[in-house]
Amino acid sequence: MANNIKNGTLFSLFWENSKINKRNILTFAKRLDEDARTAKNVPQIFYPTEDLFLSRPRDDLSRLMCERKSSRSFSDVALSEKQLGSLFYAFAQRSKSTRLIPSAGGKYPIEVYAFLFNVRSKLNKKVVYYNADNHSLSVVAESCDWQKEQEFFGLNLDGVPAVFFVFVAIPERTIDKYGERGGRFILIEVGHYAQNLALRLSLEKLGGVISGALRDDEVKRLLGLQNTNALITLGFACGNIKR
């Protein structure tokens, strides 16, 4: 198997076996279709008594959390650079050694890339990398086209997202210290990135939806990471919601 991860052979095997590609995409889509036809009731753990009813907070954070929802319908209104900065700030560095997101051992294995499809900026139609240390963007590729590349992103959307974030893991940073257990920490950390971004979207009155079905190898190629051990974890399409 290509790109085995040092000290994380089993995690590497899991990752390879869970990839989405040309061969298994139809089987994956069939599973999603079958699930969509089933009842949506989620089984709950049951205890015979409810011993304490808790008060609900009425603060700004609770409001943002309530407003967070998945949106798949995007308008053609472009994002401003100010809004772009607000969204990327979800992953910013807050001191010399820490970011706004917790990380096992301070290893920060997640790197943030984005496809800018509809932004009022000189970087529109670029693929960019986020520099957390100084809150800036670097161009990775000169152009991107949603119509040509959307099949790699694993989403069926109404309209074109303004930005499509991709969270990329550099697994050695965590696994070299924690071994196989580090694989869990990487996936947990990705969830923190997605939640931080979701809250920024709520604050900016924007919409977005997560994609967990990216075509790993194709997206790595678009990011210029095809000859590395980088792992494509999650995608997140964002933009102004179609009203």
Ligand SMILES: Cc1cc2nc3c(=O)[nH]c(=O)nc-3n(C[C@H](O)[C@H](O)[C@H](O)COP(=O)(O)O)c2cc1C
Second form
Amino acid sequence: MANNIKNGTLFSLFWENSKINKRNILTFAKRLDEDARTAKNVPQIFYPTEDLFLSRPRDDLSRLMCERKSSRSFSDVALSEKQLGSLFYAFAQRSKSTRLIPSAGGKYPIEVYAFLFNVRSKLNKKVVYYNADNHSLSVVAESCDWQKEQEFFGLNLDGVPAVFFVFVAIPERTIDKYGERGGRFILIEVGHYAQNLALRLSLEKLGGVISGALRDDEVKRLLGLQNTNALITLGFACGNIKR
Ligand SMILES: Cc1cc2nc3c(=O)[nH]c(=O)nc-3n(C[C@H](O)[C@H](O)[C@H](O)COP(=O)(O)O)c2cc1C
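Let me have the form predicted together with this ligand next, following on from the form predicted on its own.
Full complex below, order starting with the chain above.
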């Protein structure tokens, strides 16, 4: 047990067991259908006290937070390089050792990749890696094709997302320090990445939706990470929305 805790063996096992692949995707989809048919409203916890009513902020941040919502219908208007810069800035480095996003122990286990399906840039149709240190993109694959690859992205969308972000974890960065507990931190940190991106999407009047149903191994292969320990955590389809 002590060894497991040090090396994150149980986290790896959990990860392997929660992967989606072409064999279990139908069972997964059936679960979602069942939930859609039977789900009730999320219950609210009730305390029998005299509640204190709070004022609601009326500031730019609260407006952006209110505008954030999932959009699954994309227009064919491409994203500009300026908009790309704005979205990727969600994950930028602040100083030599910190990013705009918090990270347990400053280990930054999350790396950001993206499929550029529809951008006005020489990088259109390429797969890229984001360099947080100098806010730049490196090409990791010369081509991508939504029509061919969409089944791996786990989303049913109307139209083609201009950009599909993938948050990839390098687990040993965090697990070497925190053991099994580090597994929790990695997943929590992905949420920060998704939220920062969601707020920048609102600011840019763009839309998007998270994908929690990526086909792990296929997406890993598309990113050229098949021979690494990298974990495919979440996807985020983004773009101009159909109005
Ligand atoms: C971890 C996570 C995974 C999600 N996965 C999916 C997904 O696979 N497909 C999808 O259509 N929406 C997905 N969503 C979006 C939720 O369905 C959506 O956030 C929820 O219905 C609330 O709606 P809102 O985002 O418009 O407020 C996911 C959201 C989160 C946080």
